[in-house]
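One chain comes next, on its own, written as structure tokens: the form predicted on its own.
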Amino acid sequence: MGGELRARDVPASTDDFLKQYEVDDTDVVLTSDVGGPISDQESLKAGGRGSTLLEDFIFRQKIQHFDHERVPERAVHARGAGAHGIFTSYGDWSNITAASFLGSKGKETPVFIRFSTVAGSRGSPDTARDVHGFATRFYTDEGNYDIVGNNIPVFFIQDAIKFPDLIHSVKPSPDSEIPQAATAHDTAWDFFSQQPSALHTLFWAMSPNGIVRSFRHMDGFGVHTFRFVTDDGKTKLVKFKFRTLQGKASLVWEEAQATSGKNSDFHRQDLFDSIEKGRFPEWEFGVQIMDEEGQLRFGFDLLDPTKIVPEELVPVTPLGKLVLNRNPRNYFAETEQIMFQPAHIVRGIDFTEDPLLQGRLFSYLDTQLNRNGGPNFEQLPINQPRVPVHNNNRDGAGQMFIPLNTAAYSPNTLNKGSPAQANETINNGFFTAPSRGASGKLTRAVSPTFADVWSQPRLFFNSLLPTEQQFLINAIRFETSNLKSTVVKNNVLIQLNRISHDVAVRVASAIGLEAPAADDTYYHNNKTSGVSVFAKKLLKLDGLRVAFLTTGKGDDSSLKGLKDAFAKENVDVVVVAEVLSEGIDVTYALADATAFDGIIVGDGTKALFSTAQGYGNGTAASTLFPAGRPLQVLQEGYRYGKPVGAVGDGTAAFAAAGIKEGDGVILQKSGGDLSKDFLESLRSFKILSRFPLDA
């Protein structure tokens, strides 16, 4: 036997592996489900105008398959997009983990990442304010390993038993199915105020972290504390982080709302287009490493999923880089059918007693069984590991394989003891950390070490830039202004006041209530790094889009120079004019500020913004686009905090738009070069000085 893992040959690369399942329908004839050629596409009827016959097996096969084309969508994270890639280890990390994919420098492991929102249905918009899923599968040489995380490092609840309550509260009202993909309603905020463990995640979601610019521009987190285990059984506690190498960026609220109406697929399109153009998104995968004995040393419990470990206390150790370089060939077969589970784990990594994690280990398997109607979903190509599987499982709905071993049990003698336990042969099977144990009386209670749920939301708020704090306040004002129950609104103020009296007062002022008296039990001035979206400039400008507004008459000599300069930074210049023609990418009829990250007004466009011509005052001189559209694109782009610029007489547009010189306003005379200054403004992504702060 020799301990070999033998089966059909399984190609290592993603392309070769999935190619086995690709169906090319080019130059073929139509067949039935079992391969019989089909002569026509009309149902079998009794006479030309008669009833369709039950005998028509072709019709029944086709319509029955169509009836079952849609599997139930995910209860949460229904709206998503994904891509394939490669993870490369920076080194040999066997001193901290026996995980094979981290066992040598330069070792490559295929991956698939699915990004998502949490609350909305599959038909909801990408840009809804929400926690965003960041689920990563490593197809390792010792089986599949999933980190089923989010772009926010903490979660709403501390115990998985409350998860149905959380989701019931944030989902639409059961009587009206309103609102979709939104928490601006009574049940959500009633839950948040009655379960204050939710406040930390809530603050992250109300900040710019809740409305990301794209999937490429957000970090990912494993949320829970896990264990690394070495071959000799030594353990370390770890928290996982995927740091975006594009840099973090977010939309502003009004922009996110407008984008959801203009392009509900904004995020999935950005991800797909970036990969198609060869601008592969990258993340650095790292861990915070902590001693088992230090689970309470930071003043909170490392098993509490509503807490972060500040990077000032425990820096992130980079382990490797992850690059997404291949789009799915078929959305349903890959992105929709991939089934992540926290219980997909490999040797060298182990769980902790985090009560939310413990519940997820059951819940994810159970929901996949429900979605797929049977236990064989792991046999779908996207779910199959890239190593052979010998598990003694048999039968069930959707069985894809033909097992030959009649002794489907272990141990056995009829099949020479095969499949044997790994520790009897090659000694590399999964093992639970030997130091783990359990003791104590059975109880249904929250650990006292989980009790303080207010100090870390304050830490988060303190760590934001003043404008980001204003965005968070504005978001809570928006949400609570939609509430009908005065009791719920007052309860929200009570909880906010435990975090910050200033926050409570500022929210109360907008909803016509009095904030409670200050309660400084949990007040402090501590800060941490890495939580702000706009504190640092973008690391890459790949895939950003700058609109160049023109008449389309070829009278702007600066356009080629701008395109060349921007192309060096992988920034796309989108030329906008009245009529599509050679060199024109988008018409004003289609153009909208939400589609661009910056806007430049070209030379020779004065008439487009002139009130004398009727454009600036809302009376269109052309019927090819809505009245005032060029001016609207410029004004809204400025209002959303985007860099804006002008060449030559295009500067006249700024007077019409009421835009004065200032941060992120780059003006150049005809023939000048504004590319350097404009690109530098793009790195800031949002010009925060344009957004007013509370007096």
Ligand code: HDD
Contents of the next structure:
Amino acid sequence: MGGELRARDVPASTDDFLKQYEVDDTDVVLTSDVGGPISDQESLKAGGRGSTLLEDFIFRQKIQHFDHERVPERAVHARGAGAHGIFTSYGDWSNITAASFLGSKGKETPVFIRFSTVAGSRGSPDTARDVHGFATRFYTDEGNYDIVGNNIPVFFIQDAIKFPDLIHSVKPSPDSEIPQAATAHDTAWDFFSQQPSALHTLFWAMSPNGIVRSFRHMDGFGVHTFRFVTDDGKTKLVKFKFRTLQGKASLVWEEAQATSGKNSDFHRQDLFDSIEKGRFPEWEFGVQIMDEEGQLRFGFDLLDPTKIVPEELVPVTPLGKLVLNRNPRNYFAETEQIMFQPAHIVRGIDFTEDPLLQGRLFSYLDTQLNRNGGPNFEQLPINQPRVPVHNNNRDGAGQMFIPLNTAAYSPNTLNKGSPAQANETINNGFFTAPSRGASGKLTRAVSPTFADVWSQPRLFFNSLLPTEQQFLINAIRFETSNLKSTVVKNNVLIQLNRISHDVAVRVASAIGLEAPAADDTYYHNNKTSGVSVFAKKLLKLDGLRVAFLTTGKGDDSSLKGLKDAFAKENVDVVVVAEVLSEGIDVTYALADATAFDGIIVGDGTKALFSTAQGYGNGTAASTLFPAGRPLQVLQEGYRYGKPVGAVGDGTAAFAAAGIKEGDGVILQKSGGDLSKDFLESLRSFKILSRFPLDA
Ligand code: HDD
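Given the form predicted on its own above, produce the structure of the same protein in the form predicted together with the ligand.
Then the entire complex follows, led off by the chain already shown.
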């Protein structure tokens, strides 16, 4: 066989491969599914007032198709949004991996990323507190490679066999189906406190990392340790990280809850709008590289997915950059039908024996078979690789291609031995890392090297800013306040106490229980970097939204200058007034603090904030709905930790709102310009000094 492998008539290596499948319905005639023109859209009836006839194939086809429109939603990660992009390799990394997409400097590979929350169903609100999925597909020139990761670098369990238990505990109660997209219920905390391997991930989820400002403002992690393998069989252990180049940012809990009601599409909209406006989100893809030898040398097991490798011990080597630059054109066909699998691997990358990963290698294929009703889901446009596919897999529901080879077996002579096995002259095949082996007695036990599940949650807690620690404690107080079972609550305290007596005491005080006596077996004062959200300022302000509260009567001479200054940083100024008109973006009736990252009160607005328009006094100005909305937007924005500013007599609003001067309260000095200070404040994102700490 020659060097050239023939495609099954699909263009290879196009960055817009999906175009061939797009259907343009403009200026065309309506047809049935089999192409017949349809002239009348009423159903066929026996007489004007008669029954509809079974004979009406047009009716039946339309309704039948509608009846079958849904596929099962994902069992977990049902709620999500995705986008297309490009990965560019920073260099030739063939010294550490044979993976072709990392083979040369500047090499570009199309990607699709789907972000998600875990517990909620497909229509659940975006800002639920949760681990966030970060699933990346690289359409490489040697096949599809998926990193099916999360925004949290660790996982709840150490063995895939416990996954149904974890998910059953966090999903809504089987009798009432309450609560949706939340872990604040007895079954979840019953599981967490009985299965302490969950504590580390739980701490991440209870911290600001569980309520991100947007998908753009979070990192991604491969979680497991994987292997890199070179062409000459050298292997390294690696952990993957996608570092957000926007910087990390998160909401505060009360704000996240309110956002769920005000705009349940908050994250999806942010991603879509950012890409539409050409503000392409970016991540740096890197690896922590470790030798195969001494896998226990850090004091924990590299096969244990509840552990991070602190970046002080092994820094991240950046390998390339990933940019999302195109929205899907059809949510169902692309985002809903993309079917990721940790087993989608390419030459140069191999698995490890991590028992969580091993189980995932089975589960994702199985779930895709269930969702798609057969084995041909890889033929869906979004799932097809951008390279030819040739093998002897045949038939099944929805076969999209017409295989010509009648000798669909191997070895064969009748098709000249084709498809032939790949070798060094005709592509390199996959290979398992030569370093790998297996030995040992069969056992169902957890490895003793996985036993310490308390030291790293403590490391995580130690590494947060004091206000972030407070947020975490408040989150656990919120969740445990929802629990009915005192047994569960006490079990939670026992586990928290193994991480930190201080945390246990502070939680116990809020739920009316006693913390156990300090148990210092796992206590230490180590810290690591990269786990806090607010320790670093934002790298970019792209797509942040600042409200400009005004009367709409043109009193705001400063607005244009402000808009220009903010536009330079890609920050949108959203002008809010009572009535929509030229230059006004939204009305007070629609505006809400949750929609903005900062709030500026314009000049000439004194009357708008008159306390006479407050709640319950029945003296609202005529069109404001509800009464006192401008004041409410300002007060809530302040309470959610957002920078607030005022121009001219807009300062009167601060007095009405009870806002005193302080961090992130930016008043325009006469003749001055507040944009510089305001933008600087936005870079900190949340004004942490506004949030009280426990005494
Ligand atoms: Fe999973 C989906 C991430 C453990 C079984 N998982 C899913 C998605 C992400 C993750 C991001 C959504 C993919 C998409 O957007 O389509 N899962 C993880 C991570 C894990 C993990 C980072 C631990 C390190 N998962 C895990 C285990 C099992 C599963 C241990 C089962 C044994 N996960 C699934 C699944 C899903 C899924 C049921 C639902 C839909 C799908 O696969 O495609 O098979």
